[in-house]
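Here you get one chain, nothing else, as structure tokens; it is the form predicted on its own.
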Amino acid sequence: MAEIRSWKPIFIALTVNKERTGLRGNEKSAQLKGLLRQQVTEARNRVLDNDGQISADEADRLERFARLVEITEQVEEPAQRPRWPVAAVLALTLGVVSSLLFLRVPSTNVVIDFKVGALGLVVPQSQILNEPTSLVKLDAEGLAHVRIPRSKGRSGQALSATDEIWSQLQLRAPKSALGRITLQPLAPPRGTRIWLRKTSLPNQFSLSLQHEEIKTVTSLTVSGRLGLRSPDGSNFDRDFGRGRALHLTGSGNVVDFLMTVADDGRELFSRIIPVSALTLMRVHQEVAGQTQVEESTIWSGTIYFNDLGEMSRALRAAESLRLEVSEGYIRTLTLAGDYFVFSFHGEVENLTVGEGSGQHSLMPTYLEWMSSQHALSLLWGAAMYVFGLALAVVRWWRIRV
């Protein structure tokens, strides 16, 4: 007991000082924790210096000082600390993940699988557009000049939009002769926005180009007996022999074509035609209101997302589709029954599906893109950090762990 007695003063005294000084609990327990500290090296450089001996009374006191500093940090109540700094950390975290999960990433590479009843582009340079092609019949107008060549019994003839509205202009091959259009490959220049539409009649397709200036001949092959029409309702029907050539230009800024091949059109464009522009939307005026109405040119497709692996997305009939294109190319275009079958490949910028209130981005998040391009980093650095956060907290409230 009256060791005991000994060491409560002491204890009484430290609690009546704090109250004086008004030093907090953990400043205390510092300063106890520093003379213990102290005494201890003193008591082990004197064990050193005695070949390894230490008093009893010594050895009580040190446990006696030792006891006292752990009773202190039982009964004092702990510095309360801020609570912002947790607040911030979880604010933070949310942010963080929130950005991730809504967010999304500027573009995006994607191949689309296409079946469309139209379709728009813009070429980035001058592109040879088509393959060879046989027609059946063909229509052309916005034609600048016409330059027909020489056949049986007549001469040649060059001739222009303002002789006898040569504008426009009607080239078919009657069932009964043998007569044959072929149509030379086309290469618009730079910039030029093409549109490709699929009629109802089989085989027969429209071809629009619109360029500031179209000065590109439309050279086609024709041979054997062929009948031309003029925009005045004129028919006549003229023997080319073996073949000549058929040279057509555009007046300016639209030259349309209406396209009858004679087969299944599979070799009618070009493999790989690059594109800066796709368009999938076709609008209608409404006559009664003045209005426009959009309406999807689509069948049907899928879009693979190649950065996000397997991941892909069905396309249903007439669901409408926007995209900004940023670099592609269109492959395999062929026309098929009532659609045109093509894929595009290529970078984008914007992808959305839906109309008004309805419409919505396809475009990847970046926590998709992250678990699709950096899985194992993604699970290490989330795993890391939810540890490093949870073991804070702990630390935080005081758990010894």
Contents of the next structure:
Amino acid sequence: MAEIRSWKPIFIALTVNKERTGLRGNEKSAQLKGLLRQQVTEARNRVLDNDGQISADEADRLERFARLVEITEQVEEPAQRPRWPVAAVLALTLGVVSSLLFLRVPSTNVVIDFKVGALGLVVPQSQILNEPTSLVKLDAEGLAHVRIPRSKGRSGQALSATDEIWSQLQLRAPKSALGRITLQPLAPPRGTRIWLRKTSLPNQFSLSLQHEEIKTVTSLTVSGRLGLRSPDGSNFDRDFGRGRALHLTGSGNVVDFLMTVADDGRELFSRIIPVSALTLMRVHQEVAGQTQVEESTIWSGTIYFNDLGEMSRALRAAESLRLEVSEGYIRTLTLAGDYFVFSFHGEVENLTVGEGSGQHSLMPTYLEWMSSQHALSLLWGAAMYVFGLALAVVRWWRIRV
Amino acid sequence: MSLTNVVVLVVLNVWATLFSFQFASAQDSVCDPLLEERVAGPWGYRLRGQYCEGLYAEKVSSVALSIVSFMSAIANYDLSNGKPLIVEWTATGVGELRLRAVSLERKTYYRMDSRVPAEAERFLWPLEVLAGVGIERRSLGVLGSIDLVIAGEERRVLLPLRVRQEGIVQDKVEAAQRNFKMLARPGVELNEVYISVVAISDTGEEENYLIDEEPLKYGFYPAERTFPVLMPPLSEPGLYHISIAAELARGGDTVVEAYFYRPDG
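Mind pulling up the form predicted together with the partner chain next to the form predicted on its own we just looked at?
Next comes the full complex, and the chain you just saw is listed first.
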């Protein structure tokens, strides 16, 4: 009878709760455990009040109740935990990691040291390109006007290319004649395309200036006895005395010069030339075959990624390099033997190497960028993430830590 | 105040506002876009009313040789009294006179640019920036030029300027009106400088050389140190052409040429 009495309130309580709340198995188990805890507490208080006396019935009843709770937990079906958060966390993790590994920063700051056979650039503003440069010989093509200054025994001449004779001009400074040709600083207007190419002859390079709207004026200082030759083949010498200005005005979009400098190895060009575009590819055009082949003008080079600390990448000979310049400048452009040596500093976009299917980006990934620029934040973030992930796995597998 | 007066005032205000906008936009082109304003503080190169003035950042490259001043007289001025400078010239032809002032001191990158009608024959130049930067008479170079058609081609012609401070008696500076002083500044070191001056006929042809390839023989022409250009006596008013040829210390030559006008009187 005692057993029946003792079980009755439990079953009544459970039945009432079930009817009232319609609780599921796990919740009932928790409720049962709570009820046991409550009764144990009440029994403890009573024992304390009765100087440690507990009735055999009560002890027996609590023991059986505890046994029931234990059996209930054993037969209880494990909770069906939802699966979608796991999939979401996995997808998010994959997305974040993939983004960091494969997405690239839109622009990066680089220093590129080059040895090139040719280079093209666009100036974003009118800028002095060169120091006064001594020339041994100069060929000019694409001229509209030639202003030949007065010379000994002759007055100056303003010649026009309308008769097609003076669209080209050659100036020579033979060593025996002690004449000098000095290219004055060029200041091409904003947006001028400049193409420099080393020729196969020693100390000789070609310079092309192209502007859509403005005709380029190039000034030379001529002194002493010089040889001049026009395209019709006429040769004549002139003595320009201590120095006179000779001006050449371009006829259209492009003026081409072939210059032979007195000595190479010197910095021919200004120390800083701002550029808005830089080209290190040359187009070979075969007219008959109607084909265009681009080839790299690079002899060698190294790209230093300023955003990535000390990271650098060497460029092989003839490796195709393409880039878009956001903002940058060229420093120390020098003619040295068979190539130009220069250094480019600036912010670039779409930096790629290779051709066709082999073309790939050299722009840093976000992970590379973050590991260099925000190493501590990345470390803390990664550590927290891994810790959280490990904790989730442990809890998932119900491992007690 | 009557309604008519109010209407007149409103109309005048609107007109003045529109005029000032138009004037300001016309003046925007006075500033040299190459002189980037990188100097902090009140003395940076920028538009100041009708002119652009101030300090600018050093340029890495400079021209090998340039004329920086051409004046017939410059009186002493006091930087502390606040009175403006008056730049005067004798007009020849009509059009726009380009005024340019520079500091002759090395490492002082100061410029003033302005454009004024040539027939105005004077320019009032507030002293504020000159006083702020501390440019005194001996360190000031001023150049004024107009465009004239010579032998069928438009050429830039220098006009000799007279500079004085407001309140200085005009006679004192006019006494030196025929003593033209031209200053040139090399961007690189030079070995020797040769001067040629030729009178230009009414048809634009070279007439007779007053001096031809005359060496200055100063012996030392360091970069950025201004030197005076030897000018022959110019007895006749009219147009002249000067050629300043120089041997560069690093090799090669350079030459700067200019037309200039010697006014009557």
